[in-house]
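Encoded as structure tokens, the following chain is the form predicted alone, with no partner shown.
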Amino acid sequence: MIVPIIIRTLTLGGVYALLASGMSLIFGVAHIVNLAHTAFFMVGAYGMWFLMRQQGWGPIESILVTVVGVTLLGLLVYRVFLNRVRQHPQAILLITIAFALVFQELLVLAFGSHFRTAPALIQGSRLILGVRVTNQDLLALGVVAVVMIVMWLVLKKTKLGIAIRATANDAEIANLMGISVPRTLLITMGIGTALAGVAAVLMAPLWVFYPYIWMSPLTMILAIVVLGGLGSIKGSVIGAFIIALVETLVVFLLPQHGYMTTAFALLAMIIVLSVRPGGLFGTIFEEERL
């Protein structure tokens, strides 16, 4: 039971890791709360499935227009909606859980409220130390590490990620050393969104999926990212993989209430926080956040 146990771990952590990290770093640097981050990766999802399944496309032509279709949904709502209200999170919270039901509707009356699952993006399984795993499975993995990487890279040794990691420091003082913040919080949103766009192109084929399937994913989340500490990515790459291991070891040791992972998971969170209130990697520096 060892091996479905880490590999079903392993990629269900990495897609949280995608999903927890992008809302990170949204919040790390606009200091907005996205409650609608999972409602981008459904509708990539529904996106997957449309393309490949109703439209006969291939998989890297339905990728490609997906994950560019996400983030610039993401990036209309950020600049259209978001943008004029960013130092108001009471208001952040309502728009962004009200664009989160809005694309729950739409995808109802779209599409009905049947289940749904993409087709796989490559064929065939193989045998692990005697299991047999998706080629999906092992494709999920590999994208997820090699986009963390990138992000990694992008955010240390790159000039864009030196304007994030100011714009997240100190928005004025970035401002100041020349540093346009409105086009960094703008392509923040950008990479933050396309991280759900990656995740949803990973995941709808090993999901079953529905319009109202933003809920549970947003609860999880929201537990990674306060577990591993607001605003930071490695606490939320951490913490998505420790939230997966809680869920896995329910699912397979405890089949019957499979139904409890979530409260397993929340429980995770608690026992955490009550011995770092901050999270793994909280700080009160905001340079460290990133």
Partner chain sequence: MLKRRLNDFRWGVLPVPGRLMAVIFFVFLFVFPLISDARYPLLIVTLACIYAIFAVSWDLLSGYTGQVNFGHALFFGVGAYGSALLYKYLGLPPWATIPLGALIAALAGVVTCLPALRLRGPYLSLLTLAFPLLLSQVARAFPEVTGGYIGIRGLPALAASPIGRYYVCLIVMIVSVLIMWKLTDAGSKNVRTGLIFHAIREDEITARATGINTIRYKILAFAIGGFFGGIAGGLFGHLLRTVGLGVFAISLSFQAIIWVVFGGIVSIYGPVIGVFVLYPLVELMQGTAIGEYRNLIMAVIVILILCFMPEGIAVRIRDKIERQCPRCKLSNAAWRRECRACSASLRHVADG
Contents of the next structure:
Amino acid sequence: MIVPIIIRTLTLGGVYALLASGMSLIFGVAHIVNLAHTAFFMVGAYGMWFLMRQQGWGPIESILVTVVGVTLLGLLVYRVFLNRVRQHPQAILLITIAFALVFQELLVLAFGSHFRTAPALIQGSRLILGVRVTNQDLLALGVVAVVMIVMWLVLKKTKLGIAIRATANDAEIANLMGISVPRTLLITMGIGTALAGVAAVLMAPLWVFYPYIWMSPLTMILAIVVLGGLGSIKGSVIGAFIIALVETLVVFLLPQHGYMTTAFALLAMIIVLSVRPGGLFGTIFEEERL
Amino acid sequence: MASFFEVENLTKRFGGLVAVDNVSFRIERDEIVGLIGPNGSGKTTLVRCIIGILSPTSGTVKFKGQDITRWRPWKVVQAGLAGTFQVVKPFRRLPVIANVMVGCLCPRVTRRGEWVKSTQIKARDALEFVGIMDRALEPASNLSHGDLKRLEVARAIATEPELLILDEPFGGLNPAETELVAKSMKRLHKGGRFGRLHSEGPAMLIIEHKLSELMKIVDKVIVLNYGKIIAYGTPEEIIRDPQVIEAYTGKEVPVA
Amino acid sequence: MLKRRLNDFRWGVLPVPGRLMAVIFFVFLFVFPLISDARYPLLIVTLACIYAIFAVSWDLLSGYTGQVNFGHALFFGVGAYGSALLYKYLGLPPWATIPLGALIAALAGVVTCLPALRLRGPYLSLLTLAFPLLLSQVARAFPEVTGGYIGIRGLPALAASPIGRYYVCLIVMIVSVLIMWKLTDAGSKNVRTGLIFHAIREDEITARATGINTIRYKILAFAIGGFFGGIAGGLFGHLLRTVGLGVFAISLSFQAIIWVVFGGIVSIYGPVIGVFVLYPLVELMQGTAIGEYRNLIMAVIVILILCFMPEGIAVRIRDKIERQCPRCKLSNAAWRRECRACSASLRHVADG
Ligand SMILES: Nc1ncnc2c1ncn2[C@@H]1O[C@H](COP(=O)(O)OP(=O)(O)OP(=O)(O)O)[C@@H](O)[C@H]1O
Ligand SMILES: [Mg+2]
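Which structure goes with the form predicted together with the partner chain, now that we have seen the form predicted alone?
Entire complex below, previous chain first.
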């Protein structure tokens, strides 16, 4: 039982890490809590399904079009709408939820509320320590690892990464230092949604999608991001695996109460927040006592 | 005998930085004390620890015989110790008068049988006292920086404190306005009634960089540098203190 | 007495378009059953009354004190389940279960508030988002008590006839809204909570340093918000005579926010108008050719309002038809040339 738990935690945690780090990045830099994040993910998965199943495209061009498409959609939404209300955190929360609903309704209108799955990018499966794992799962895990390393390198080593981190630290000072803050924010939003697009490409064959699917991973991702500390990518990755473990344990140990996964994830979040108001790795500047 | 107000061995660390380092001093009931020091010497941090916005790392604060260390700010204010902010934090979207009325709602003030009805009149008198009555009905965000500073003072004196701590009250004021505020501080310190506004004749601790104005109104001066008290005395003693001159000019000055 | 009221009406209401419209609106609600006593429209307006209480209670908590609650359905749900359980186990009648259920919801407000006291901004919102989800899953896990997925059925009705139920909800709505309006009125001469809630929203630290026990007032705001949210939930349960897990839905929490933002946040009257405009509109769309698109239309309306009219429809309209006198701050009709009380010139007062 231990091995399947570990394997499921790893595969689930990988997707969560991709989604959560994108969301956390956007929050950390632009102070936008993007509640439409998993909706972008869902749109991407539908893109994969539509291109591969309906249009008969090959995997490579489908992947490219999906990731680029989701990224462009994210940039568009940011430039035209989010940018206007960036100063009002509550408005941001509302408007992003509204966008999630818009995507949901458009998908219902276009494709109905049926369950959809894209074809696997690679076929087959193999035995690992006596547990059958699909090759698609392994591919997903591998890609997640590569993407996380690349992102880490970009943030730590490149000029862009420095600009992003400087903006996250203090946009006003970054501006004074000659960093174009609006451009950096736009790029960050692009990276964040691109990560959601990548997650979509990887999960489209593994999950069953329908237009309301954005809600349940959203609560999980929120629990992860808040638990890890809003804005901390390290926190999101670690939080992703913690929550994935919690979820897997609930599924394995309380099979008849599978619906309780969210409750336990949220409970984990509430406990962490009660002990550390800024999450595990969040820094709250010691301004005043709370 | 216990002092009216007493700070003992107060220390505040931010991570590795010791912003306030083992500071001890006293203020008597009838004194006006100045607190000076170069930028970043820990004056604001000291005040924020005293009024309970930050909690000090160690040390005690005593006020009227009570240990008020780590009391919540509202309890401190209700005990009779009010402070203003260096970086003004008004209730921006509320009218100026409402900003002051919040101070008039403090239980310390209303307990004396005054009810909410009279707060408006009292808030007007407080605004009159600092000289921004004509802006009373505008939202606070419309005020200039100097007027906001005066609003801070009005908000604090509306709670009728016995010890008033002012963090750079002259910041952003022109010389004429500075003169005016300094004079009204003197009047406030004498105590009495200004319309509905009642003054306990509070002791004061005033932080200020405009030394010439400050020295005219204070009885004693405390000099802080790198979080430590480096000098304490009357204004005449302080302006001649070589350590103080060194702290301000950053170099050794030959003792004349 | 009557004469004084008439005088109030003559000088305080008639010359101010906003107030006059409010009076007309309430008179209209009172005679509504005379205009149309068909079941369906009456039910819609009855539900609108309930949702108006719910939306206004969100405005009090989140609009006024700035503690932006993303899980307001918690209070609705606790009120609904609370009163349903009180009936199921103790057999109490609605007039007792609803207030008691609301008290339980107020308690739920205080409990949520405790972890929330240390949190700010998005952390607070996301934490509160979690609570109704959590509770709905807990309710589902104890089917013997809560009826699980099906819920509790067969609750006693609020009144025998649809018209009776309508008037119960209408009167409770008016009383609740008036109480919340009084509690949040910053200019009030005898209630201090309004000013304090405003102060806490504007700057909590300054409020503390001005002698306000912000913790106490935040708990109070959560309790009041919870109480009236619970009243709405209890009315809802007894109106439909059944309580299910839907009362904890995230969509209900967001619906409240949408109504408030649409009508105008921090205004009390805004949310009422938001509910009475949006809710019947959406219900009307159902069953027509555009019924399919109604969720989409709602979402698009929210986006457009937030981007282009963040103060809300009702507040925007009020700003258009009323002007505040620059001298005495009295409200005047926008088309007047001088203030009705102090006759200061109003002509140079710019729009907004
Ligand atoms: N919340 C905080 N976290 C970390 N360091 C802080 C914080 N607040 C102040 N400091 C540091 O503590 C030191 C003292 O700052 P403080 O604001 O008390 O100085 P000050 O004497 O009031 O200066 P000024 O005359 O410019 O107002 C500074 O080095 C400052 O950077
Ligand atoms: Mg300072």
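Residue numbers count along the first chain shown, from 1. Keep in mind the model is a prediction, meaning the values are calculated, not measured. For clarity, a rigid core is taken as the largest C-alpha set superposing within 1.5 Å between two forms.
Relative to the superposed rigid core, V272 undergoes a CA displacement of at least 2 Å between these two forms.
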